[in-house]
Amino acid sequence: MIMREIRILHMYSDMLDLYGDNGNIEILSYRAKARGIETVVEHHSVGTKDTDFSSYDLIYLGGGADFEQQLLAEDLQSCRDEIMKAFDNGTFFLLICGGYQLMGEYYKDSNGEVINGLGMFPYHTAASLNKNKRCIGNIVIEAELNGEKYKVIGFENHGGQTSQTDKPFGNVIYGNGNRFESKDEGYFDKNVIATYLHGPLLSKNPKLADYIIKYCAERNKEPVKMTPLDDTLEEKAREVLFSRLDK
């Protein structure tokens, strides 16, 4: 019997899907359904009218290149007040790469063109003017979820260098992070995870997926029991990935 429902707004799914980022929604839906939690996924694209952002438990933006960010920036700005209202009302935001950059103060691309961000969070991003110089490869960070340290693994490929992230998602163990050879990665607050990690992120990090599901299922509701799932396969895959990085 379906006892709970999580409403998800997938923004610009037709434009922001680098390295399988749309798979994050599939992972959330699968792991929620295994616990009797229904997921309703709706979409906002350029030109969509009258989106009620505050009616969703989770708002998701994936990664996109400079071109896609330029195309959607004006539409995103037109929704700023309603998006800010949703955040203030406790809607959870999961932001990957381009989605991460666009929620900051601004993003300056590799040609020096400035794309205004929503200014929801205090960071800003400037891409390297050398288009061949990028933060690229596998990455591992140590994040803290409900007081427990958890190694989050993913793939990064970004020329953007993000600064003023006073609340990083995690500490870099392997890879670059927010900037070339930085010690911090992403941005993390009470109801936002913003990160450069692709992969898709949640297929490699089941505990992170469950952290988001629990938050969304309990938002404005009674606590929910998160029945453990059989993650044997996922954990074995993580072990293989970690072992490869050690070589």
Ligand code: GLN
Second form
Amino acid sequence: MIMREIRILHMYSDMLDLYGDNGNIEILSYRAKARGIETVVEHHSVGTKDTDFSSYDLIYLGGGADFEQQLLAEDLQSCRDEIMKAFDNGTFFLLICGGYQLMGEYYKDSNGEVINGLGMFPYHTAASLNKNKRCIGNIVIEAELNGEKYKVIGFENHGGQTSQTDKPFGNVIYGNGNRFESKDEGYFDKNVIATYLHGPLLSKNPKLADYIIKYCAERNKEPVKMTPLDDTLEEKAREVLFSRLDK
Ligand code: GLN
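Swap state to the form predicted together with the ligand from the form predicted on its own:
All chains and molecules follow, beginning with the one already shown.
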């Protein structure tokens, strides 16, 4: 029997790991394995040579502080063409917070310094020069996955205010989103989900993890059967998290 495999490229895992963002990869591997799908996780960081970006089904970037974003910006730019090619080849991109900002036009940080983004997507981000002005706290958005509405819960902490997200990931139900008190959160297109939600995102939102696994397992392959998993504990945890927000 041919085993299904998902190839994941985790970029800058040594620098972009705010609030346990690296845990998202563990969730993907765990939930894929429960369906008989193996995951291969490889890494690219500053100085890694000859990464074959298009050979991956998923490219993942977590969140990071302005300092780390500055440190890796040049390396990221040097991979621009190959990363764009991967996107055109249908590789899925999951981008959290700092990673989200770096794939847009630019990020102007809280010192007023501009970090050029890859310009893969039309949005741009600027942080307030007042370092205390940040969007911080729990957040709930309503997203649509395969035509079904799903509440995605997470935690946001960003100074960056993102504009021109013509295709948001979801509508904000609780929290800030792309900007202070905005109605929209993140960016979502066929093979990209970019969001400010840490959490780790996928442990709090198992249906979102399954959406990404299915996409990646089926990239250039036959449809895959996603046997439902017992998510009783995950659902209970979500209930508790939602109930806390009403207080
Ligand atoms: N440094 C960015 C900001 O403050 C991103 C922070 C993050 O990844 N949480 O907006």
